[in-house]
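Just one chain follows, in the form predicted on its own, and it is written as structure tokens.
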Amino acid sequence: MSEVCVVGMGYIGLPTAILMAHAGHQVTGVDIDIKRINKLDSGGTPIDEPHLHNLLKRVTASGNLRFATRPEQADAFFVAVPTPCDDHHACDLNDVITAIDSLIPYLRSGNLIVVESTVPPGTCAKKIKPLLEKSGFIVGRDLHLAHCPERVLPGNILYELVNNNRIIGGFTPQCSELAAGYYLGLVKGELLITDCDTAEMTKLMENTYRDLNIALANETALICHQLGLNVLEVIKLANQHPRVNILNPGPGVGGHCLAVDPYFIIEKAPSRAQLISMARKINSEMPAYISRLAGDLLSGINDPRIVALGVTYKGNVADCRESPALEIIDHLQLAGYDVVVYDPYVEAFNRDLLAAVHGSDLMLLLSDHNDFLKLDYWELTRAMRTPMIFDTRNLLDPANFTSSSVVFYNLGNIPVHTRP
């Protein structure tokens, strides 16, 4: 087995390091955040994922995984650091560049460097290769470089890292072959061999495809609202066609991938990426649209108070990255509304819900947690001043509220008078 160094102990790097150690490699997990390293050294985990904590205990107890704040010499280096958008929606490569720079003193001939971070096409060839060659080695001859992006769903990361197909994009065929050897030991899915540039673009297109499909659903909601039609009924009937599968509309798109990756394509081809740009615009404007609808529903109520259910970008996880729920809450608070937040997955907002809804005027459902399906809405709405629910996720069954005094709205039955 080999010595492996994984840089970045976040949502991808930490599970990758754990799985590499579980496969028998001697792994050093590196992060510049000393608090994170201290937490890992004490047996804690900075991310909440099923089975992660137990597997972490096993591989650290075996001695196969340890943690440090700087890299060490190894046979293979895996870089899994964040790549957010900058203020102009371009890819911020600062963390990637810093990580690669930190490896240079430890490189030896024959080393493999794998970039797992999501990056625009051409990053490995035009940015990372020149940095690595500052060491005096030649990439493709002395050093082996590959881009191997992940395909995971938060809340199920370990399972998906093992079972999903994996793209192996090498700078040369030999680079691909060497990188594939490491993933063979932990991936049950198929290893798909290609080059660096194609792997970079493929990862971006996977998430852009999903962003476009969500944008179609959201734009359909906007159109149906303007026309006074129930978008949920329209989509349900359209999906009876054997080759149609329109998604449900919602409050926007979040997470580190879908809300970010399409911009990396736009950055590289701004004049060509017109459809991608429009989809991003539609989805990024949904939080403001939802905020306006919520405000309109409260029109005429003195000093209205809103209880927001959920701040995470998707259901059943504690992940708030790029969450449209947070943006909606910010919009409403800036507009002067009193907003109380409840989320059972986020410690800061896991409060007494009955006390939170007492005297409120709108229950605004923003995350599709399964927990919200189990709430006693009869008891909760009785405590409200104005028993009104706005379900932006199409999570709840409207039929459950037809015979009650609760006024129930979703994106299918918003009154036409609230039309923006």
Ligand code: SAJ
Contents of the next structure:
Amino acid sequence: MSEVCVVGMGYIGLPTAILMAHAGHQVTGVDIDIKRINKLDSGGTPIDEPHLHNLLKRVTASGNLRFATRPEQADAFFVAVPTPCDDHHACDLNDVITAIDSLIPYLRSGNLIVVESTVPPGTCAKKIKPLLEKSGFIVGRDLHLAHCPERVLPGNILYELVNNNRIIGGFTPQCSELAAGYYLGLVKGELLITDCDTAEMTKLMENTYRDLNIALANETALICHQLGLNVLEVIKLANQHPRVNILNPGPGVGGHCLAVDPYFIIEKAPSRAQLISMARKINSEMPAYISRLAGDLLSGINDPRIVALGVTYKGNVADCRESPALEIIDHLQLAGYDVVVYDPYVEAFNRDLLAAVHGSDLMLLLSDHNDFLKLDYWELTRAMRTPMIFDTRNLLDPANFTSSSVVFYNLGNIPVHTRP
Ligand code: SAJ
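Moving on from the form predicted on its own, kindly provide the form predicted in complex with this ligand as a structure.
Entire complex below, previous chain first.
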């Protein structure tokens, strides 16, 4: 077994460190955030994922995993730090560069360096390789470099880390082989060997594919709204075709992956990436569209009050990064609406819902948490001044509201007066 150093104790780095330790390696989990390290040292987890806490307890008790604010000498280094977009939608590599720089004093001949962070094509070969060579070692000869992008769904990270097929993109075939050796110990899925440029582009295309398909669903919603058709019925029927699978329209695309990664392709090939740019545009405009619809539903009501259900970027997670829900709430507040927010996953908004809906005029469902399926809508809507629901996620069954006095809307039955 080897000594492993994982840099970045976030959504990907921490579960990876835990699984490496579980596989028997001696692992140091590194993060520059001292508060995060203190929390981990005292047995807490900065992220909430199924089974993570129990497995963390086991591997720290076994002595295989410890935490530090600085890297240490090791056989292999895994870098899993964020790569957000900058203000111009270009990839901000600052954290990756800082992480790689921090490794330089600890590198030895024969070391493996794996970049898991999502990066634009060419980053490992053109940016990370020269940085690593500041150590005096040559990549491909003394040091081994690979890009092995993570592929996990937030909310199901541990399961997907273990079971998904994994791309291993080495700078040389030997780099791939060495990297694959580490993943073999924790991944049950297939290891797909390639070069680092191809691995970088492949990762971006996975999330771009999904962003584009959600954009198609969202555009279908806009077209159906204009034509007075029920988009949900159209999609349901189209999906009965054996080779069609249109995704769900909704309030927009959030999170730190789909809403960000396509821009890294646009950055590299701006004139070619036309469809990809258009998909980003369509999805980015959804929050404004939904806000306008919500406003239209409230027209004619004096001093309307909205209760927004959910601020997270999707259901059953606590993550609010790039959340369309937040953007919609901002739009509505800027337009002068009184908006009260409820989200059981986010401490600041985990309030008494019945008190929040009291006297309100619109319940605006923005995140598809399973908890929202279990609410007592009969009791909640009775407390409202105007019992009106707008489910932007197609989460609730409209049939549950047909015999009540509740006015229920989703993207399939937006009323005529709101048509563009
Ligand atoms: N969404 C829709 N309609 C849909 C599906 C999703 O509006 O039909 C919205 C969600 O509500 C959310 C956003 O899209 O706001 C993204 O959600 P998601 O569940 O599709 O994806 P992420 O960002 O949580 O995770 C993705 C995954 N990529 C793919 O499914 C191709 C995951 O496998 C990646 O590892 C992850 O990005 C990542 O880290 O790159």
